[in-house]
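Read the single chain below, which is given as structure tokens and is the form predicted alone.
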Amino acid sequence: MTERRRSHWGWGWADRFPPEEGLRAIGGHVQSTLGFAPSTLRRPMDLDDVVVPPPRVTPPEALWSFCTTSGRDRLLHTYGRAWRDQVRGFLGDFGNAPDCVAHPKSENDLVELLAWASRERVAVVPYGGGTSVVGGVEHPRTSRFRGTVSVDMSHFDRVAEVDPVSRAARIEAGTLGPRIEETLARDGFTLRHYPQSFEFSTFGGWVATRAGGHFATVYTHIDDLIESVRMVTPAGLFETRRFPASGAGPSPERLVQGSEGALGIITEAWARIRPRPRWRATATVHFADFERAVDAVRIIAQSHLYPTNCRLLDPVEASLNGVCFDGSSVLIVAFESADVPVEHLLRFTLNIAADQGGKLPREPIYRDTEAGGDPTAGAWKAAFIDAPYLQSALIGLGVMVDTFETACTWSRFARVHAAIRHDVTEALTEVCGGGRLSCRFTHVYPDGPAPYYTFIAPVRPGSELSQWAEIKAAASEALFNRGATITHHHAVGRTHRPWYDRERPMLFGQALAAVKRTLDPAGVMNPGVLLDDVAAP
């Protein structure tokens, strides 16, 4: 049997990229749905035809048991899976490949690797599943470094320990989402953290990027599930103690969460787990007016009902994902519990929605098994999982599809949303000749929503990256100028750095740089992410 391979340039499995007839069919659907015709039909450069530059540095003999300078291995660790990463990979541009790839099998391997990198001025870029969409695993090309090494954490791939009494698990950083769930399920537990990248992303990557997950309320980020962390830094081991909570000063765990590999390499963490849910209640609500739908979601978020799922799709988002085609905004709301039935919670929620003009196209689904479900929610879930594959396919048709997300207070949302619609639509028209913009809420809080935007537009072959940069800048400026955050759960990376630098307090930036100098004196850890190159004097 042939081993299934990950794509060397696009999302997920290589065999999911459609053949030529499939691309033509997608192109026809794009034209009928979006109103513009794809500009081209191209195939990605074959892996065997890609040229990778020779390595600039070679690890010492002591590291060769887990390091390689293989061209193929270096190529596969060049980029994340942002749209601009995929475009460069599609075109066969891997000039930014790391000089070496390390596959450490132990923390001692990491200690030796970081010592060599610090001594020899080699930048170190941690690599989990390679699904970053903000340039988080890209390799710096500056004169300060002799080369770069990508540190692949795939050997750290176990749920090492389960504490069923305290409901926690010790999980190694390189463990993929499906493996976590499969292992915990044996004892009747679940982590219940499902980012869109779940199949290919790692636990350590979730912690390092403060990833958003399954729950629309309360436990929205991986932060909310972490008890303690363990991280290897160039200055030594950074390990926190397990507590359910503590009031002892600033939290050391929070320093690691969101550090994006700039301070060290996370090797494991203890995470809060829960029994697998038995009772579920799901419904879909249609609204003729988006503003009233937003009001309904705000009231639900402030009601202390805490739905597990509370996704609001605007009419464009609903249409693009095959959920609804009549111009309605669609709210998908769900509750789940391992302990008690949840029908009453859904009924209260539907009463709130009805007060704001919401209509039920079908009866809610109540069940106490894994089987069955709301067909609208099922359609949305399928589209959600397949969206990254479609994004890759559309590159071959000259169509740009990308996303950005944010969070803001409810009192600011109307202004933020209006500014986004105006500024990004204007930029799409000016830069691309047109396009579509959609919005959905991924998570909601009592004090504000987390809106997530998708833009789709035709691009000119050869100008894809410059056109993308203009659209991204227009969106980011609109967010910053209206008091919304530059990212809700996609991390900072290199893409969001200009706006993150302006968003964070100046003194906090200086304090963070001082922490980095302590943990990473030579400044080799993922330079350019979160901070400019920082090295001790």
Ligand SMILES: Cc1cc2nc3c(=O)[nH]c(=O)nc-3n(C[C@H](O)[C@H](O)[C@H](O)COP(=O)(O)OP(=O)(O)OC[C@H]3O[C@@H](n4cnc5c(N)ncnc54)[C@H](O)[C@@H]3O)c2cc1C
Contents of the next structure:
Amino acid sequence: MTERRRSHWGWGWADRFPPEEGLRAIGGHVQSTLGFAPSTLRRPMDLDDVVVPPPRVTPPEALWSFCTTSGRDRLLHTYGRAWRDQVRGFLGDFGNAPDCVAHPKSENDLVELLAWASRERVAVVPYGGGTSVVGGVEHPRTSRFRGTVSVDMSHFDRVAEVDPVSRAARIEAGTLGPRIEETLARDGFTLRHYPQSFEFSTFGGWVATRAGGHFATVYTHIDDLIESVRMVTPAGLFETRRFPASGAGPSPERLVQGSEGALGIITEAWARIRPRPRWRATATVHFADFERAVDAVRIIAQSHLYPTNCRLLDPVEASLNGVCFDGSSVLIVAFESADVPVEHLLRFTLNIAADQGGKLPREPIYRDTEAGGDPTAGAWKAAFIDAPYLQSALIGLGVMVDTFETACTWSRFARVHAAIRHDVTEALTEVCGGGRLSCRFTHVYPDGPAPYYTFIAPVRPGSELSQWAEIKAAASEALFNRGATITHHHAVGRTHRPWYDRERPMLFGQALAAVKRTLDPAGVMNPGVLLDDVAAP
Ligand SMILES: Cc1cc2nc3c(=O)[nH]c(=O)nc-3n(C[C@H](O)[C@H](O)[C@H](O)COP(=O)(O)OP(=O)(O)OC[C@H]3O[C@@H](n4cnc5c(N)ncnc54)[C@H](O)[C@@H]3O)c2cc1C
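Show the other one: the form predicted in complex with the ligand, since we just had the form predicted alone.
Everything in the complex follows now, all chains and molecules, and the chain you saw is the first one.
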């Protein structure tokens, strides 16, 4: 039996890229739903035809047991899964492959690897699942480094310990989402952190990027689930103690969360877990007016009801995802609990929605089992899981689909949204001759939403990367200028650096650089991510 292979350039499994007739069918669908014809029908460069440059550095013999310079392995660690990564991979451009890939099996391997890299000026890029969409796992090419090494954490792949009394688990950094859930399920627990990239991203990657999961309120980021962390840095081990909470000064785990591989390599963390939910209540509400739907979501977010799911889709998003085609905005709202029925919470919420003109297209669904859900929520979920595969397939048709996300206060949302719609639509028209922009709320807080935008446009083969860069810059400028963050959960990486630098307080940037110089004196850890290339004098 042949092993199922991950795509070397696109999202997920290689066998999910459609054959030629499938691509043609998608092209027809694009034309009928989006109104523009695909400009091309291309297939990705075959893996066997890709050429990677020879390695510039070779690790010493002492590291050979877990390091490789094989072209195939280096190629597979060249990119994350941003749209621009996929385009470069599709075209067979792997000129920036790492010189070496390490597959450490222990913290001691990491200690030795980081010592060699620091001594020999080799940049170190930690690699979890490689699903970064912000250039987080790309390799810097500056003359300061003799080469680069990608550190693949896939051998750190266990739920190592469960503390059922405190409801916490010690999880190794390279463990993929499904494995975490399968293991915890044996004891009736769940981490319930489901980013859209769940299948292929790792626990360590989530912590390093402060990933956002499926909870729309309260436990939105992985940060809220982390009790303590352990990280190997070039300067030594950084380990925090397990506490449910602590008021002892600035939080050391918070320094590690969001560090994006620039301070060290996270090897494991204790995370808060919970019993698997038993009671669920789900409903879909339609609004004729987007502004009133936004008001409803704001009131719900401020009501202390804390729905598990509270996704508002604008009319474009609702129709592109096959949820509703009559121009309505759609709110999908759900509650769940392992301990008590949740019907009453949904009823309160639906009363708020009704006050703002929300209509129920069908009865809510109440369940007392793991199974089931509202059929519309099901359609949305299926579209949500398949969307990344479609994004990859559309590259072959010369269609760009990418997303950007943010958060802002409720009082600013209308201005932010209007600026995004204006500036990005204008950029799409100028740069691509047209396109579509949709919006949904992925997470909501009492003081503001986290809007998530998708843009779709035709691109010219050969200039797609510069076209993408113009749209991305227009979106990022609009966010920054209207007081919205450059990212709510996709992280900073290399792509968001210019706007992150302007968003953070100047003194914070300097303090972070000082921390980096302490933990990483040679400045080899993921240079260019979060900070400019900094080394201690
Ligand atoms: C289709 C798709 C859907 C996505 N959906 C979501 C979503 O719903 N929510 C969300 O938050 N994000 C999402 N993302 C972005 C991405 O999945 C997250 O940033 C995720 O947390 C990255 O995990 P990873 O294991 O793939 O990390 P990688 O991509 O391998 O690495 C990400 C960053 O973390 C660093 N890193 C990785 N592991 C470690 C470690 N052990 N120690 C130190 N640094 C490390 C890397 O150097 C890099 O800077 C999505 C991406 C795609 C392609």
